[in-house]
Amino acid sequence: MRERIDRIAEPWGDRTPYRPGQPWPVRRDAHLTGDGVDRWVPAASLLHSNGDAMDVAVRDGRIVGVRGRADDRVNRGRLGPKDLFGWQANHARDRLTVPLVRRGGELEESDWDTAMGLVVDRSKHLLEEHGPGAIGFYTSGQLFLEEYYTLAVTARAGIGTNHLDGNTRLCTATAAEALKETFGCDGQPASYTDVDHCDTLALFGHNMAETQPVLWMRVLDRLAGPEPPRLLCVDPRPTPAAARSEVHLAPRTGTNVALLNALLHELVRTDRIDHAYVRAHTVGYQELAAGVAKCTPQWAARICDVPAREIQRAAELLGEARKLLSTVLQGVYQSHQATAAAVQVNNLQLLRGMLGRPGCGVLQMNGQPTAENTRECGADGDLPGFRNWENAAHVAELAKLWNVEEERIPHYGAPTPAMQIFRYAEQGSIKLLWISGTNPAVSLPELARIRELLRSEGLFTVVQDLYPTETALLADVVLPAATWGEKTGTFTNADRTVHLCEQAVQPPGQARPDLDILLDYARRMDFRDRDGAPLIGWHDAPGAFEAWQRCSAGRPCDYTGLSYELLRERGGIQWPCDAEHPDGTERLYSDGISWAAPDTCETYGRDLVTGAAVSETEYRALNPGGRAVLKAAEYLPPHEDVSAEHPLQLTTGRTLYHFHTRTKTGRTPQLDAAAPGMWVEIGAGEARSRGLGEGDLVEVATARGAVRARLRVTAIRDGLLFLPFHYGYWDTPGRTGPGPDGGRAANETTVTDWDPVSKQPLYKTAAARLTRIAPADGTPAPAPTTTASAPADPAAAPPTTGGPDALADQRPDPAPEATP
């Protein structure tokens, strides 16, 4: 193994092969600037949902680097490119350091008393004049558990509003809903350690190499060792996972349900079913088998535009697996019939009896690092502790815990999902919208509409963030927040592993931890319980954690066995962790389905096609014994399909070197240089038929808007365009929107539409037209060559490298441990 390599040019580093059932060997990655480190502070990555454990290097009160934690179960010392270099964004020169308030149409520097006074005065006025429904909160997948729980109590029992959701609605809502529909409750069944044991790995719409690069390193090391797993990849793009797969299916976007129904059809037809497991642990088998009876590979091939024989090969691979691990991400979650498709992956696992034992399970992945915490804490569209808003006993539990009347907790209807929150703001019923740690002016669909509503005079917008984002620049009040490395708290990754992130340095200027801002707001609003005591009785992160432990007690996400001290001692631990499971729980459902009984389940479910709610009575009749539910779903065509005017399908997605709207990674030199600008991807055959080539300046237009960028010709399926969704305007002359050169944010083009069950926006099923604006001038598209965006002709663009600034250490033996 080389000791030092360019981790932009070689994002996954060198291999440490291992055989099935063996522990993943350690490789300690590190990147430091300058000489000497005063102290190392434990933390974990906040730039993807893998949650890689690391130590933060501090010198002279500043962060100067990171190293992977070799003893942690999640990453065994490895770090991805965003982990290695992303910390530099903390030092960006345009960090917000003082509160800003809008006066005369301009944002002006202010102070905390003035800014919070404006927010509190407006909140009290709206509560008195219009009631709690006039106030909404839209949060992030970037805060800590302690902050989400404090926000949930503030919104639900303080304000009493039903309008609280996170941008996790954009990334993980379908994962949560799919788990609830199948298992009656949220919570990831599998563990990352199942990669160590599986003999078959199926990735559905999951570009793991770019979205969870460290988890992909784990897969690469299995592939390099004896008895490697067989891979199935379902993705319309030529991802690194597709290149390593035994079967790669590249369907038309929007047809996932048709493809999955055909795979289920083949399993039933060939009787590759674990009937004993299905009888013992599920309901609904006959209905599912009948639902897929006509879904032959030939039928699906006509819809998906993939060969029927390849669908049969995929079904054989799934049917022959002895230890099957499936993963799902945005290729399913942000596409047509999202929840219906994700549930069919759960069905595959259940039919094969592949659950609850090493190498067998499903990972309905998250897109964001702390998305799991929004779901647990009820800072998305649920109640805290995976409680069912339709179950009166669950609401009563919360009312007792918070010492408020049950009526004070809004449960007259389902919590409002994000897309509806913005609709209410547009219509004028929500008059104050508090946005924390997210950037909807770039991340929501149909951006012209979003900019207009954020600018509207009837909406008072509070933005709590680190930088002058496109959204912050449109706000009425801007609150400067501290970030990772500048505050203490816990967060939970996609396989339920809880890490403690400790404060390493002071935040810049007057920036404050999100928890402090929320506690300050609760104090100024004077929220009280029914005995007149402060509603929120904690004053710091440890106090908030203890309050959450009381809320989670006895629920699936039980944290009562965890503590800051234990997390410092042992690193990441998976929930539930309680008296019965003092070491945490590696995988769920090892002893059967646990939380689907009518009295304990988180939801009674929905119809997967229409989204219509299943009543409590219907659920009790369907599932009195609390088993997993096998749910069928009929395939329906996408709402927006190609036409003469818009003949190409358009999809969007994340790429390796950037995260979200580039708010942090765009301020990181190595990451920004690796993918410095917007591009458009097209397949080689499609490019030839249209007379297009690498580097042409093109415009992609839909019924909503357009973007302009240079063309990258790749091996993506013909008939499809791809846009990376990261790029906005904060570093352009326009700052909040398109300038004279046209739009460059992918969401100028995407449609305002969402899945009927999860309410997750659909970013992958637009129809578009492509127009060449100018021929290539010798400048290739600014897309990396190391990823799915690699040119079909390797000579078409110079290889992506990072140079001396991107050199990082990788060593097989661990260095001395961190000192807290």
Second form
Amino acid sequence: MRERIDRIAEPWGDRTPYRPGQPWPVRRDAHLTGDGVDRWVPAASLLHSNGDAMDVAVRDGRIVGVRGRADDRVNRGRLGPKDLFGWQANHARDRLTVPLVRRGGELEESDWDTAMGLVVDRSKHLLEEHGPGAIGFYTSGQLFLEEYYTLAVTARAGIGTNHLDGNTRLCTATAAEALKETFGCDGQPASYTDVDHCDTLALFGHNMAETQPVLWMRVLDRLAGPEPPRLLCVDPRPTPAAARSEVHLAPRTGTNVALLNALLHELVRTDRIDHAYVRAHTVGYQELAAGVAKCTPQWAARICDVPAREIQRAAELLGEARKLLSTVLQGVYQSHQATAAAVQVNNLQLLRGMLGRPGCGVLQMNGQPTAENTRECGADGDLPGFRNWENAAHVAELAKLWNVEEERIPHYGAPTPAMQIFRYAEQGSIKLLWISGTNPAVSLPELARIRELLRSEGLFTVVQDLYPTETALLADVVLPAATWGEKTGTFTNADRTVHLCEQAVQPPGQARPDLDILLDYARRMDFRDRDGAPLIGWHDAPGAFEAWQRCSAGRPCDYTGLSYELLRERGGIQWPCDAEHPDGTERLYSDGISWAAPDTCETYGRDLVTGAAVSETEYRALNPGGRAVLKAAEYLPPHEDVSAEHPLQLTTGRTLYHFHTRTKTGRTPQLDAAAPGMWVEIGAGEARSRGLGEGDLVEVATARGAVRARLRVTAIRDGLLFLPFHYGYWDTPGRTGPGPDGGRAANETTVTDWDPVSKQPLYKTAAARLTRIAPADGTPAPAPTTTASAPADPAAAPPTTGGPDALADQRPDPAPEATP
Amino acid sequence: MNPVETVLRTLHDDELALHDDLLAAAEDHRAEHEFHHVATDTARWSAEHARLIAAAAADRGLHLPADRDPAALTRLRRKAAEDLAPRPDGPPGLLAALTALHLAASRNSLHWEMLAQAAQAGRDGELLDLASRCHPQTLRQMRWTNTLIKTLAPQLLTAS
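Shown: the form predicted on its own; wanted: the form predicted together with its partner chain:
After this comes the whole thing, all chains and molecules, with the earlier chain placed first.
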């Protein structure tokens, strides 16, 4: 193993091969600037959902680097490129350091008293004149648990509004909903350690190499060792995962349900079903088998445009697996029939009886690092502690915990999902929208519409963030927030691992932790419980954590066995962690299905096509014993298909070097240089037939809008265009929207449509036309060559490298594990 | 025409009407994105029901036009427009449309119920299969409109 390598050029570093069942060997990654470190402060990654544990290096009151934590269960010392370099964004020159207030159309510097006074006056006025339904909150996937819980209590019991959601709606809502539909409750069944044991790994719409690079290192190390797992990859793009797969299916976008139904059909036809498991732990087998009876590989091949033989091979891979691990991400979650498709992956695992044992499980992944916290705390359209809003006993528990009347907690309907919150704002019934830690002016679909509604006179917007984002520049009040490294709290990754992230340095200027801002608001609003005491009785992060422990007690996400001290000492620990499970819980459902019983479940479920609620009575009849529900779904054609005017499918996605809307990664020199601007991907055959080539300046237009960028010719399936999702306008002359060079944000083009079950927007099913604006001038597209955007012709673009600034350390464990 | 055939004809007409109502409402409420898309998706079910009813009727020598003639189409369009037009004393637009759609689907559901019962009494397996195949989707249309009303009414009626 080399000691130092360029981690932009070689994002996954060197291999530490291992055999099935062995612990993943340690490799300690680090990136430090300058000499000397005063102290190391524990943290975990905030730039993807893997939750990699690290220590932050502090010198002279500034963050000067990071190193992976060798003893942590998640990453065993490794860090991804975003982790290694992203911390520098904390030091960006354009950090917000004072509150801003809009006066005469311009944002002016102000102070906390003035800014909070405006927000509180407006809140009180709206509550009096229009009621709690006039106020909405749209938060992030990057705050801490303590902050989400405080926000949830503020919104649900303080204001009493149903309108609270996170941008996790864009990335993880389908994961949560799919788990709820199948298991009656949210909570990741599997663990990352299942990678150590599996013999077959199926990735559904999950570009793991780019979205969770450290988890991909774990897979690469298994692939480099003896008895490697066989990979199945479903992705229209030539991702690094696809390149390592035994079977790679690249279906037309919007056809996942057809493909999955064909895979299920093959399992049933060949009777590769664990009937004993299905009998003991599930309901609905007959309906599912009947539902897929006609879904032959030949039928699916016509819809998905992949060879029927390849679908059969994929089904054989799944059917022959003895330890099958499936993972799912945005290729499913942000696509047509999102929940229906994600649920079919759960069904695959259940039919094969592959759950709750080492190497057997399903990972319904997150995009955002603290998405799990929004889900468990109820900051994302759920009630705290995975409680069921339709279950009176669950609402009564919350009312008792918060010491408020039950009626004060809105539970007459499901909490409002983000896209509907924005619709209410557009219609004018939501009049105050408080946006924390997210950037809807770039991240939501159909940006022209979003910009217009954010600008509208009738909507008062409060934006709490770190930088003058596109959204902040449109706000009425801007509150400067502290971030990772500048405040303390816990967060939980996709496999239920809780990490403590401690304050290492002071926030800049007057910037404050999000928790302090929320507590200040609650105090100024004077929210009281039924005895007249303050509704929110805590004053700091440890207090909020203890309040959350009380709320989570007895629920699946039980935190009562955790403490800051324990997390400090042990690193990441998986919930539930309570008196019975003092070391946490590696896998759920190792002992049967635990949370689907009618009195316990988080939801009674929804119709997978219409989103209609299943009633309590129906659920009790369907699933009295609280087993997993095998839920069939019929394939529907995508809502927007290609036409003469828009002949190409268009999909968007995330890439290795950037996170969200580049608010941090665009301010990180190595990451920004690796992927400095927007590009458009097209398949080699498609480019040839259209007479297009690498570096051509093109316009991609849909019925909503257009973007302009240089073309990258890759091995993506023909008929499909790909746009990276991250680019916006803060670093362009337009600042909040397209300037003279035209649109650059992918979401100018995307459709306002969402999955009716999970309410997650569809970013992967648009139809577009492509026009050449100017031929190439010898400049290739600014797309990385290390990832799925690699040119089909390797000579078409110079390789992506980071140079001396991107050198990072990697070292093997000084005392390697003894081989068995 | 025997009584069962009368029910078949009624159901055929009403499924076609619901199909048109759903598409008309989807068009009228394009900005209500979830409603627009799901209405369009579930309209497909009604069209398919009408097609299957027409096929079953044809087996009995009863001709029900699978492709609507222009006059019938105009009549149905007018009916759709009447059903969906907001009443001055009624709830706001989308809620009114959902109410009309829910009532139309309920009417179809009752007719499917009649047909299924008649099929069992008459030991008509083909007709029972038809009802068993279609009726669940009609119930899903009802649950869907009901869910949307439950979800939207609090905001549309109190916070505007």
